[in-house]
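In the block that follows, a single chain appears as structure tokens, in the form predicted on its own.
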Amino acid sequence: MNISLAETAKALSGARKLVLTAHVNPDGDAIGSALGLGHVLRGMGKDVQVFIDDDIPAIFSVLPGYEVIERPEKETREEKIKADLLVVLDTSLDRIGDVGDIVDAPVFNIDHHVTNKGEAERLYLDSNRAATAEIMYELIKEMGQDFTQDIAMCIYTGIATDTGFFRYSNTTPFTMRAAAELMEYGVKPNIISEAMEQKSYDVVKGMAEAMQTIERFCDGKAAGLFLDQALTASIENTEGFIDMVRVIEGVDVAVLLKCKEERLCRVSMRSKGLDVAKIADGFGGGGHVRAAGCTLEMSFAEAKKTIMEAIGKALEAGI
């Protein structure tokens, strides 16, 4: 059931116990708005928690409460989690891992992508928003809350990162106000975006092998990064990875695989023109239509023929 901003402040508001959650490859804005609400939520005197089924890139450490973000452990667990709401945000319910194995609790989304397929018995959803992380400004004073400097700067990175630091086609007049008011309160734009470039010395090494991989199709208006296993592995946090791609000349898709087992892997897919949550949406995955992905469960050469193919057919349709 779709329900409003105001019907979603409400509801969060009336909670006691909240798990927060977001989707597995979490990316800044997945994390920032995820820490974001619970700070919020924790400084009206609920119980929260906050967790995310994947590994949290160390880049995300300068952001307050990263180290509470827990990992499920479905296997160990004796019994679930009872909650008064489990929230789940930036993605619909098929891409938060074994999150909803844990949580015993009616489910609340919150996304901003046009891709969500609707399944929680409650949904607040804005495609409209750059951000998840914009929502979750919104939410805020909604819900009659007061931002703190921990709160901003977890609200602005999120709406940061997914505008590309405000370089992306979503970043509108409302992106800017928000993220100009977020200084107020304390952000500093230049730590958070020397965090989110840094990089360690074996994560540039890597890069520089990924960088080996890169192969141009469909004429070149396509190029991609094919990470197979072993290379995967060997690096620590791919992000930015599918920049150096995305601003080769006359490519309008660039896509980054990344094999994470022998038969799973990671797809994100970037564009200038074509609407690329439209192929992730057909491998049961979403996102913007500039910018989207998806989980393949098969092996690396088919899942590399797999998405050539795909972004090949698209291309030739023009969607």
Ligand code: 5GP
Contents of the next structure:
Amino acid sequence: MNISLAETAKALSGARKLVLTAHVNPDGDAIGSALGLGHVLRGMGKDVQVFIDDDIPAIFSVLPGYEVIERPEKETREEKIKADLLVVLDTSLDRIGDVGDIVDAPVFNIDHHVTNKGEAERLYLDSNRAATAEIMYELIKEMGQDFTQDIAMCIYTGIATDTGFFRYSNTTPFTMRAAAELMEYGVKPNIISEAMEQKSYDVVKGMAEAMQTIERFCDGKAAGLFLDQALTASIENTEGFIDMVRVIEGVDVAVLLKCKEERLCRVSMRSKGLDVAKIADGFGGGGHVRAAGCTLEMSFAEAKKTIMEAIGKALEAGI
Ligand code: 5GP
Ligand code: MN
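For comparison with the form predicted on its own, provide the form predicted together with ligand 5GP.
Once more the chain from above appears, this time first in line as the rest of the complex follows.
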């Protein structure tokens, strides 16, 4: 059931114990939204736990509260956590790993993905917002709460990372105003961007290797990096690699294929016009018109052929 922002604020304000979560393979929006909302709710005297079923990249240690994020560890847990609400941020319920299984609580979903499947008992969805963190910004106001520097840093990071630091087409005047206001609470954009962009020496070397795999296809309208299992395993973090492909002259669709296991490949796509969420949706994934992803349970060679063909078809159809 879709609910309003006011109803969302009321439900959160009325709960005493809340568990917050966000999607696996967490990005700045997932982590920033969960930590920012966590700070607000704790400030209201509530009992809050934050679970994400994945490793949290070290770059996010710049965010206050980074250390409170827990893994569900379903196997070793004796009983479920009883809470008033399980708040799922920045994804539909299919990408939260084991968190749903360890919490006994009504689910409350807050998201900005147009592909949200709407299976939550209650959903606040605003696909016009650039980031879930932008919704958090509105929600905090709706709840009548004040920002602190800690809250502002988390929310700002979510907005900044999902808009490519205010460069993508999802950036609106609302985005800029929200960011400006968050700066009034002590956010230093250079501190956040330096932390987010920091890469280890090995990752930069890995980027050079990944770049060797670049291929253009569909008459140069698409290009991709195709990392086989060995190369994927050797690079700790591929954040930002796809942006190097996206900038190529004439390229509308950029793709990054990573082979995680023998028959498990991850696809990331970016576009300048084509609806890549539609392509990802066709494989059980999702995202936004210009940034989307999916998982392909097939060999590296099959996955490469499959995604190249799907992109080719979509470019031909011009959707
Ligand atoms: P990225 O390529 O950065 O992993 O993801 C781009 C966008 O697509 C993000 O908004 C992300 O949440 C979404 N996305 C990526 N992979 C998946 C997926 O497997 N399923 C769904 N529903 N969304 C995805
Ligand atoms: Mn997001």
